[in-house]
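Presented as structure tokens, the chain that follows is alone, the form predicted on its own.
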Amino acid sequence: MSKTFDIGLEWLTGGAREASALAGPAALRALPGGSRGTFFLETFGCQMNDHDSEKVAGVLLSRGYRQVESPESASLILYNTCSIREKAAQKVFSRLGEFGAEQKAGRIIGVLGCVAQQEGEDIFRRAPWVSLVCGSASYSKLPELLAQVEAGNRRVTGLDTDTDETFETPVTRRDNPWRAYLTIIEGCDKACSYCVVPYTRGPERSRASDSILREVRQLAELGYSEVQLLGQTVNSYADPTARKMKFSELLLAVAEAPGIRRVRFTTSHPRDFSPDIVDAIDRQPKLCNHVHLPVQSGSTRVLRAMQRTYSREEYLEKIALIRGAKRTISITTDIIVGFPGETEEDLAETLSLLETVKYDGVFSFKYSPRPHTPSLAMRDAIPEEEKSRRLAVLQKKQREIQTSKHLSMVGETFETLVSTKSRRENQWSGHTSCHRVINFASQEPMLLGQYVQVRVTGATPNGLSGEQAP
């Protein structure tokens, strides 16, 4: 179920309730499955890719397009994209080659988010059956892109990055009705040596507080349980407006939302993580006793290259703050090996980097060149082979710690959001305070969109499995 948000409209759709949420402005009057057509939209990428393809179908769904499951059927084709890593931005191209000289007349193709903003205008060269071409700041200026490729333009544009205008879009369809996403904060200013992000999203643009809680409570209203704030580095936000509110005091005036149950947040920059964070944590058990804190590598010699603006002692710092908290907050970390020049010892430090703060979930990858980035011409560059094998170690380590973690929590009981209903009789799955992951059996017909407690009888280390509590 999706619910599609806008100031004062709701419809209904084949006999579902598609009730909407504001993100901006008033979006146009037009129903979902008007005379324009069909849309097939598929997303690459993080969390933030996932909440701008909301905003996207929430611009198109209010212009008399209807979504399909499939490029076959869609008279519209967008992919919203992510370049972070090669790969990603190598599947869209696959996907993009998959139409050539087939193309379908009348069909129009787009390409959206960071590998438009990266690769710009070069995509019609690369792709000469692509229309549009559209980076994510220039997602509130979709319709009027829109009404030019439906008007015949085959070549149009949206790459400006140096805007405010990146919040807001004429509509938002949510995908989750319970949880929402919002973007507090777009763009970095912190130069990481291997990151395209600051290329491809601009520089840091915060979001004015009044707006923010604003959505907050409106999406309350609507049956919105647990929000999730999001941004590149969303704890260096830095409030426009008179208020000047900190990250901190959003996050509490988020949480005091009334009808709001849980805040979560990422991803959060070390850099500026600090006491008050914490502080703020332990205050307010609605805010999520989970912190998401990329530390990238544990050599402070590979964080100088990666020009990561902290060394591993200052980074431990941080993490003693987080581990001296009232409450129990589980940490997650991004993690890359393989970056020119790493050596042994540098994966050495990061493998004791594991074994010092114990992360409860590690996403971890493969050094990938991206184009614009300064590390592109650093030498001493590791052999893929090499990069995969130090990789498979990391997550053998990873895999070693989270099992001995989770074997820690059974005869345990967490609060758990039930997200999701198994294929298989009496059995749901969920997300608990601390986001870990609770597969569980029950005898009660419908529990989507519920807070149950849920008791720890097993354990993998990717997971929790349990059982209703009485």
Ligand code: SAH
The other form holds:
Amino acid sequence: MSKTFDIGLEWLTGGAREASALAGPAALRALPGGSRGTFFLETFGCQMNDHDSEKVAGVLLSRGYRQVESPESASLILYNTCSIREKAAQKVFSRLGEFGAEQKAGRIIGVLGCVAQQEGEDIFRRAPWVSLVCGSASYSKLPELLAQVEAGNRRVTGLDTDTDETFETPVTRRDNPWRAYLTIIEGCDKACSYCVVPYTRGPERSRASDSILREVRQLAELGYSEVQLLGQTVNSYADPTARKMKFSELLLAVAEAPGIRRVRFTTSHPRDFSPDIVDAIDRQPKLCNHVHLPVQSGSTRVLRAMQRTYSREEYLEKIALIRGAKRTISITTDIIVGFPGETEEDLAETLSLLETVKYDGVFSFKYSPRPHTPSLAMRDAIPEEEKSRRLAVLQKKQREIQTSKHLSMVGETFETLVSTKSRRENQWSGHTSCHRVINFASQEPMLLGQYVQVRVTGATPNGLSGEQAP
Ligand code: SAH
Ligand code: SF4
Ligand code: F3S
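Shown: the form predicted on its own; wanted: the form predicted together with the named molecule:
After this comes the whole thing, all chains and molecules, with the earlier chain placed first.
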């Protein structure tokens, strides 16, 4: 499968990650040299960061750079960073530490994303070989900032967050040839007490609905069949145009674009999760039957300290809405254990919530104190070993829930978008509409990018296995 992108570079076909079978490093090495040099871009963090990197790569390619797979062979090295937990933030400093005195003359190093925004010019002090520090709220200025770096300026910053702009580019270079990420709302106006995101990504800015729908139609024409709408609080979308499209109306309009077969959206905030979203999923089968609805804790007391703006009961009302749908909708969540002051009773409430909701998947984390967040100053920190213990208890319970859920699916058939060919012969892998990974056997010579029916024959806590149904 080959695809021509807006910038007219036909070689940019396969995805770097899921679809790595299509365009590996060898293919990249074989490319003609970029007129400005080469860039290496490494991304940490969430899907919004992944998609920002696709936009940054597009901007660089359109300026005449060529992408390479290792920092050693690059003239411009960029790290798109994440600051959500301390470990994530440390990664970039360990990467930067690899350069130091050995820094090659003329090579440019830049730090983008949430650590850039959080640390600002301090990065120049900690790593004087860095020339560009730019947070995501300033990416619309990126071409301008790159021009300054190219002109030899060695201290270029983009750190404003008081912006009402979104970062849109006509040159985005998408990694996956079938599933397109699309940011519809940037930043975050919530104020969860543990979270750096409102600080690092700036205030909420929604994209105009007509511009979103235009891009969806273009993506469908390019052959993308699955669209994933992105936002830190995607369902807080507020159309800035006179049309004032509601989020659920936008979902339905995206699904109606000719050629689009699946629409996903992430991440939903429980407070803004309204019944019309469930109605839309019920009405339109192209809307995937999966909702990611982070709860963070099952204890109202902890939720209050986290400033999540809902109680356990209010969250469970949202779950009841989803469970009340005619279609079976899978529900996944995020949970933080070891928030300051979390007691054994609070943890027990979170465990009982797992039992009540029976999530299809849980991303669980140990609380990590972050700079500039209100919870940083909270007393009653939970010791690290205790956080680890709580995490293990939670994960064990969830593993049991998922195992029995997955076992109950044996014998069922799911439509699967095939995204990976395994090294093992006749083995493929893809996602169901309910966002489960399914590994399966098929004798077909080429299935990448296709939708096939897969019958489940086996189950593990983390996924399903099966065979292509006749
Ligand atoms: N906007 C999304 C999530 C953003 S961050 C939402 O509101 O749900 C992804 C997840 O990282 C969060 O849901 C939370 O579970 C986790 N997280 C955020 N800050 C954290 C911190 N300081 N320590 C541990 N986990 C954190
Ligand atoms: Fe962070 Fe809360 Fe905003 Fe999510 S809603 S990004 S957890 S502040
Ligand atoms: Fe990380 Fe920033 Fe995303 S902190 S999770 S990259 S919004």
